[in-house]
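In structure tokens, the next block holds one chain alone, the form predicted alone.
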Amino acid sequence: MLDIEDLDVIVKEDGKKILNKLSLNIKAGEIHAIMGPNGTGKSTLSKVILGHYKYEVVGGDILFNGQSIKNLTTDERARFGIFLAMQDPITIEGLNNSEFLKTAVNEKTKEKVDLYSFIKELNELLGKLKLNQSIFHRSLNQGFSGGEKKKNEVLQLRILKPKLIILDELDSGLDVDSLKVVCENINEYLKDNTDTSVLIITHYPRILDYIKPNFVHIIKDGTIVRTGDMSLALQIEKDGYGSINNIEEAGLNA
């Protein structure tokens, strides 16, 4: 579904580069983690799949479903079914929160959405949510509480439907049982829809527990150094990033 071919990427403003000959493959279906300390490019990976304005591929290749996307807009990389949840969502005064997601429906689809069936469904994932209905009424993430905005991005992932998730540190900002709650609407979503494909940003492999990757990978100097299992993303909550020339040894996948 997602084929990154040795990406180049740059800040567009100082051209400092940010990310080195990257690739990264993942399958409809499967469940990836990349995990780092700061600075590494995690959440720059993200921000370029969508690609964000302030970086500037330099090199390589982002294919979606075979076809490059690295020229297209936002917008246009979002119709074709990519989400990202980000990390710190913005918050817009006077967009309402419903009409915006109204709206991005009507963006993806082109057709007219039927009122009935939307308010509908919106009532049931604010149920499963646990969000109060005044948040429809309210401007997008103006007030909200850190747990009330990583919600309401999984509210929009779940309305949207798209056939990638991007969650760019999600577990950021969020108590345990929020983080178990959105998990949980997540993983629900991934049982009805088992052809979408997930990319987890994190730096620590609780949100791991939750929502269980395929693959772990390790992002050192803007590109994956390491490749492995669960048992990847354990050993560096035990050992932390310093071992991470010592992960082969131990006898883990690389």
Contents of the next structure:
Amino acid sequence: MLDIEDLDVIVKEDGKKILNKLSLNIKAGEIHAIMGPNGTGKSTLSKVILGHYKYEVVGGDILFNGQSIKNLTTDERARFGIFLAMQDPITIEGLNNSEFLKTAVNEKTKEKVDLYSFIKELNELLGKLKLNQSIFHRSLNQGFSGGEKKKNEVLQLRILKPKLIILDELDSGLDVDSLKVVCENINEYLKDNTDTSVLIITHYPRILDYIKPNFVHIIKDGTIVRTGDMSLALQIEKDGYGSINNIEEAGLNA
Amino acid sequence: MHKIIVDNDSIILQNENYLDIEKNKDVTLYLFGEGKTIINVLEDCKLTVYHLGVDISNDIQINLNGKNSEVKYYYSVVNYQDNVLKIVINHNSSNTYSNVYNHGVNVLDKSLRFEVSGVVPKNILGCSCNQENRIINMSNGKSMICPNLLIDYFDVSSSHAAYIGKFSDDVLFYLMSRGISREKSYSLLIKSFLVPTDIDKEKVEDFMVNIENI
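Instead of the form predicted alone shown above, give the structure for the form predicted in complex with its partner chain, please.
Let's see the whole complex now, leading with the same chain.
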């Protein structure tokens, strides 16, 4: 599914190195979580996978289903089936939410959307996400609460049916009930699409109680310094990131 | 052209235009084309204007002559040649309200200039006078915004915002991260920028076609 090999990434503006020989392999159907303190490169990694304009890959490669994607545009990567649920989704005044969704589906399938089935599917998903129908007719994310924004990301995810889901700080801005709703929706999607993989970027293990990872990675200074299972996340919750001693020496021990 | 407006209307502007909005009316006007236009708004009128066009220059004066009169003016232009919008809102009565939204997309290397003035003279009480001007440069065109708020009394709330630049890279990244091509993303952004949300799209079909063709 996703193979990141010795990835070196710099910030285009100032040349600062932000990912350093980072390697990560995610097989079909696996759920991986990346944890780490602020400023270690977690969110950057999620953006680099989708070809964010601020960053430049200066070494290594990103393979998706065996094909290098590092020279593809963001929309091409997305149409391959990679979906990034963003930490702080963008607001676009005047862009109708349903028109945005319809356009995204059109662009992916290259076929005109069948309006009846599209609206039927949207209505079902709205119910599952506990979202008001008025969200279709509002400008994209404008005036949305934190919870509505994150639910709208999951709505897009379910409509676009990706093969790799990247969740960047999904739990930020979500109350406990809303977090449960969005995670239940993602789990339902994963149950129906067993070959879909997930990469969860998070500070806190809370979300991992709902979406159970097969692997937990700790990132430090732009590279993965330890890999383990859920017990690693629980150790961090209990003792903090400082408890991971000699992590440079430990290396990859999965 | 002299016209007394008593109901919602669509008007193609000619060289000189005088429009009087009747008292106590809530009116929505769709204006197309260019020219010199004076709009007089009488007491207790609520006027909404959607003024759209491609390669248009306009010289507009809106006189809020009656108490409690209001105007919302949405000006949207697609620019290929050299064009100018001059718009003056005169708050000639107390408790008058203006909100002006001028949006332009400057497609090529030509100039687009917005000169926008809100005027509140002495002893005119309780007014609100606001303007927002934005121009998106698609190439290396020369765009200029001159916002003026000529407020000569203390009892007024007033604001302005001005932006000249391109669409945000973060916004573009978001749209493209959903699989939408760069070209289609621009098309969506231009449409959302130039077509006000409450507009009756059937009345501006020609303009929508022009947007698709940018």
